[in-house]
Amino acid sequence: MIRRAALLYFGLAGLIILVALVMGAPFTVRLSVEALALSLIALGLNIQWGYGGLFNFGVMGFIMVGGFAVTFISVPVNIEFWGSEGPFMLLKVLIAAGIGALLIMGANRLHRLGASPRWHRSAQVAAWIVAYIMYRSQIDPAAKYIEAEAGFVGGLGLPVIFGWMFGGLLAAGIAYIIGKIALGLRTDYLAIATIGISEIIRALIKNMDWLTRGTLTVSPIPWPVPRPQDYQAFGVDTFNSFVFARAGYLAVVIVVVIIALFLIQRAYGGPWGRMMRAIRDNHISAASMGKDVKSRQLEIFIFGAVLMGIGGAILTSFAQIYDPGGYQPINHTFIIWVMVIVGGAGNNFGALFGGVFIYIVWVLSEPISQAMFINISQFSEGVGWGAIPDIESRSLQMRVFVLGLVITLALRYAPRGLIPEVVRK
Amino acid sequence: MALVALENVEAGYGGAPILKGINMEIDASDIGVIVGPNGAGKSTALKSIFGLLKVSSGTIKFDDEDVTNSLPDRLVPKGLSFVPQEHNVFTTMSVNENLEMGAFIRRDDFSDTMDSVYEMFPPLKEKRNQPAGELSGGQRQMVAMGRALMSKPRLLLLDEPSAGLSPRYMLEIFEQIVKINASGVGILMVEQNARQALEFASKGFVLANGQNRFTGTGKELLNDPEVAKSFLGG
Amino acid sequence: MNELIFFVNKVLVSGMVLGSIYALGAVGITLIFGILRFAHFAHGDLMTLGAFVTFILTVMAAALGIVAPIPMAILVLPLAMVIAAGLALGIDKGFYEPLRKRGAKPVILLIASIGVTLMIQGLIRLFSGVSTRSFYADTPKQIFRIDMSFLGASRPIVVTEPQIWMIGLTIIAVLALHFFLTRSRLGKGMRAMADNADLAQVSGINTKLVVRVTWIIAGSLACLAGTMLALDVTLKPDLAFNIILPIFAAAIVGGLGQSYGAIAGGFLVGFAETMAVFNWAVLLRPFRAGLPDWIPNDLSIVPTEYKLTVAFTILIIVLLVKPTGLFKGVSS
């Protein structure tokens, strides 16, 4: 098994070198940064699905949250906003939301005061409605005002690393809420619920222009390491400046991935990991042995979400732009699933391998299919059938097909992945 | 010639075999009762006949034709019917529809068979349009047996037909089983209430550890002191 | 009075149209879940595929010079439904059946259906490009304006021709399905298998046949729904991917495995969506003079851009309050 994994990793290294030779160094370093960030996200999903057996189809939501977090922390302070009425109005929103939350909490506890179930239910519904109206009555004018006066709230101007951490933290908070709501559900319901919640997150981030600038996008987002233009300022030529800057970024990402991998491996080898496997394989018997299944599952869900949030933050700061319109379930949820399934659910090195490998396949299938199409097009022109129109946009779609093909083939012929879980007794 | 014959049947769920070479023969006129301790392979024997688990060696013949490892949709048309112990009615469907499902393989008019089932179990007739899930345990058992009879079987396999029933219902069900047999249908059943069942059994099989221990008529087994001591609770 | 007409147009007509599409999609999902016990995620793309089949047939029929008094898409629809049913069968044979044979868990089939989703989307975009097409490129959509002046309204109730077809065909499809499930031998066999698959097998019901029939029905209904949606709006490769989530919400709200529940769930979600984004202040406009000033001009429950979240909010509330759905779904 270890030999097989080593062989696969050697092959992967060879593939990366080959890509570097054909596509050049700047491209390859960029590819590596993105692939590793996605691998970090795949590790997060591997914790949730591979270890915990929890179905999360809302990966995109956590990635978006991470991206928002790093944007908010690291983008410069917007003086126009802080000088306006905006902060005060947001404070009022916060107070309204707080009162609403207290109302809901109060209604939830009404049965302790001896209210009949019917009264309890009606009071809960009423509390939610009142809270919603209060919140909307404050947020709507505040949002309108901020968008008109200051554009958006801006950032805090803090170092990027804090943004990454905040990404993990924010994702954890959202995972806590989702987990509280949805983790008791059956697998297929959980799948739909998580995908729904991630769509809600997307709708919110896309439309809360006052907070995120929505589809107007935020840029530039700073880097934790010197950027290409910083090198250029010292007289480094363009090509090398890209290589150096991206290599610096890559080094930071590698450190993050190694730390994450080290921590997960240690936790998984210990009693915590054993308990997780017991819960996944038979949560009824685990529950009967006195394990608190629900809170353990919540723990694992949050743990995975933290990695997704950090990964999302890394991706966003690397791209230097936060564009909520650019997030699609295909690129940010399903591809992560393919990575984990193909790599080997339940094995961290499998997920890591899957992450890098699938991303390379995903990125390269575009130029390859483009080349293919151009050849076919030339052929069909040669025999008089005419050229294929819109080769560019069509070949871009080829990779979606390839992704689907890879996952169905993997499920059929290697259901446990390329580097399967090592079953420990 | 036996209606159904098991020869050295070994079968199981993929792991170690549960049946380790079972022999049985039932004629159309027989009521065969399989008794034995828990885990002896009683239900497994029925399921192996009905193709619900894999027979790894030995042969099962129905009407002298080799039907080893045939699937139910081939066996039902040949004249076999099986009443599982649990979940043996379609709970969301009406009693009438349950019976129709028993006749799924029949392309002819089966209304007379249905009439005879209702005649056999009068309580069902008044509840014919009620969902089977709303019936009592005893009535459900009637629906289950009625459903199995709708395909006009020549051999009826029953897995613990009296499980969970009150003594009154148990006797009623046993009475009906004798009647069904009298109409020319061979019976092979597993029963926990071994004493009562062996009373009317023409053949009794005592299984233990996946093997035949005693075989004889019901009376013979009841009178055998060793069987009585070890398997019928003294 | 005009305000009321506005309400009818915006909420009732739109809700009916949306509900029809959701209902037809949700029935397919619920049937597949009842028989095969997995959430078929590729259903939205089956709808898109069906719409494209209809589109291709329409173009071919036009090229052959066939003219008809009804929209060409409706004319070729039966043939398109047959083709879509065949495609659905082929997808099952190629991708799901091998996994079922291996005894894979429903979750694995769910993931496989994601793979199928991606492949269908990739293929459709590969062949059609990403552009938007319309069934009404040559002839304009016929629009019916029902005059409401006898009620003192100056605005008419507006219904387009495809919307009328859609509502009519949905009713026909629902009735046909109802008679199939309650009167025919195979339909009852399908219900039996959804109820208790083991017992269905023991009863000698040909379960493989039932599975095939399920795909045929789901595929042809998906084609119908997809074509209707494309007629009402436009034909895009990601046509149904955007509505697969409300459709799932409809199926779950109705109770997975319950055909009637899915239909009710479809209309429930459809009307809920249109009502949630409707600006209720419109209805207050005639009384505006007598109302206090602090009532805002926009009284929609959620802003239009959050329409998608409505289905999910309903879904989550149902899952929390009554997890088996409003019509008691099958548990597995």
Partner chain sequence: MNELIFFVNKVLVSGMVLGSIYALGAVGITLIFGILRFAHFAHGDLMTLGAFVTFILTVMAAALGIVAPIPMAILVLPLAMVIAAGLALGIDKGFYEPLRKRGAKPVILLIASIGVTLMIQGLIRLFSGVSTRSFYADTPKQIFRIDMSFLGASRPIVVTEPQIWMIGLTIIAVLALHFFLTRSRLGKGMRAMADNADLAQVSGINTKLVVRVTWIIAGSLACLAGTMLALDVTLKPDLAFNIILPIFAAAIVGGLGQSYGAIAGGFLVGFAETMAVFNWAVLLRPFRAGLPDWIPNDLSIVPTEYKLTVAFTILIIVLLVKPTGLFKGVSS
Given for the second form:
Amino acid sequence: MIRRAALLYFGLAGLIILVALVMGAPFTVRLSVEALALSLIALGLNIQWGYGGLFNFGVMGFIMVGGFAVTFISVPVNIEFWGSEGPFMLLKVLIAAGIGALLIMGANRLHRLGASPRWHRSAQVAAWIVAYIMYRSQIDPAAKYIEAEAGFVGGLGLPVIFGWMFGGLLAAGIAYIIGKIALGLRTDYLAIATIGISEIIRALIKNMDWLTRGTLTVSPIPWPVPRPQDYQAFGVDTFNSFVFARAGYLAVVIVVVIIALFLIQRAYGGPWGRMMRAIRDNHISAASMGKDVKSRQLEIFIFGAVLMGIGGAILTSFAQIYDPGGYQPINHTFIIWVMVIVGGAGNNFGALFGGVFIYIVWVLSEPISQAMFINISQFSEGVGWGAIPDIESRSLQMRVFVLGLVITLALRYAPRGLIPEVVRK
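For comparison with the form predicted together with the partner chain, provide the form predicted on its own.
A lone chain is what you will see next.
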């Protein structure tokens, strides 16, 4: 298995070198940064599904949360917002939300005071209604005021690395809430629930203009390393400035991926990993041995979400723009699942390989298809059959076909992935 993995990684390195020779160094470095960021997200999904058997189809939601986090932390401070009544109005929103949360928590504990089930349920419903009314009575005027006076809240102007860390922390908090609600569901219901929650997150972020600017987007988002403009200010030409800047960003991402991979490998090779495999393979037997299955599943769900949030933050800061309208399930959920399935679920090196390989296939399939269609169109037009219409849109659609073909071949000839899980006994 080690030899097989080494050969696959050697072939992947050759593919990247070939891309660099054909497409150029700036394109290849950018491709590598995005591929490694998506590989980090694939590692997070591999933790959830490959280790714990949890079907999380809400990957896009955690990626969006990571992107929002780095935007909020690293974007410069909005003086217009802090100089207005907006902060005081948001403070009242937080107070109203806190009081509402206390009401709900109190209603949930009425049964401990001897309340009947009927009164307990009635109190819970009433608490949620009152909490919602209190929250909306404060957030609606605050949102309108902020959008009219300052546009949006803005950021904190802190270093980007803190934004990446906050992305993982915020994703972990949301994963905790989701896990407490949904992890008791059966596998297929969990998948449906996470899809719905992901769409809720996207709708919230897309429509909270006072906080995220919504479809108006936020840019530019700073980098943790010097940008091309910084190199050009010192006299470096345009070509080399992009190479140097993106190479520096790539080096930082490589360090993050190596640290994450090292920690995951250590955890998976120890008693914690053996326990997770036992829960994944037969949770009933694991529970009979005294393991707290739901708590362990919640734990692994949070760990995976942390990597997804960090990966989403890395992608957003690299693009230097946060556009909630640009997130699509096929680009930010389906492709991550393909990476893990093709690479090998339960194997971190398989997920890493699948992340880089699948993203390269995804990106290159469009220009290769376009070149193929152009040549076929010229030939068909030359023989009198007519040109192929809408070549650009057809080429874009070919990415989905190529991805489907790759996963079909992988499931046929390598059902456990190109680098499958190896369980040492």
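Residue numbers count along the first chain shown, from 1. Each form is matched to the other, and the largest set of C-alpha atoms that superpose within 1.5 Å is called the rigid core. These numbers come from a predicted model, not from an experiment.
Core-superposed comparison between these two forms: the C-alpha position of residue 404 differs by no less than 2 Å. Here residue 367 does not count as shifted, since its C-alpha moves by less than 2 Å between these two forms after the core is aligned. If you overlay the core, the Cα of residue 385 moves by 3.6 Å between these two forms.
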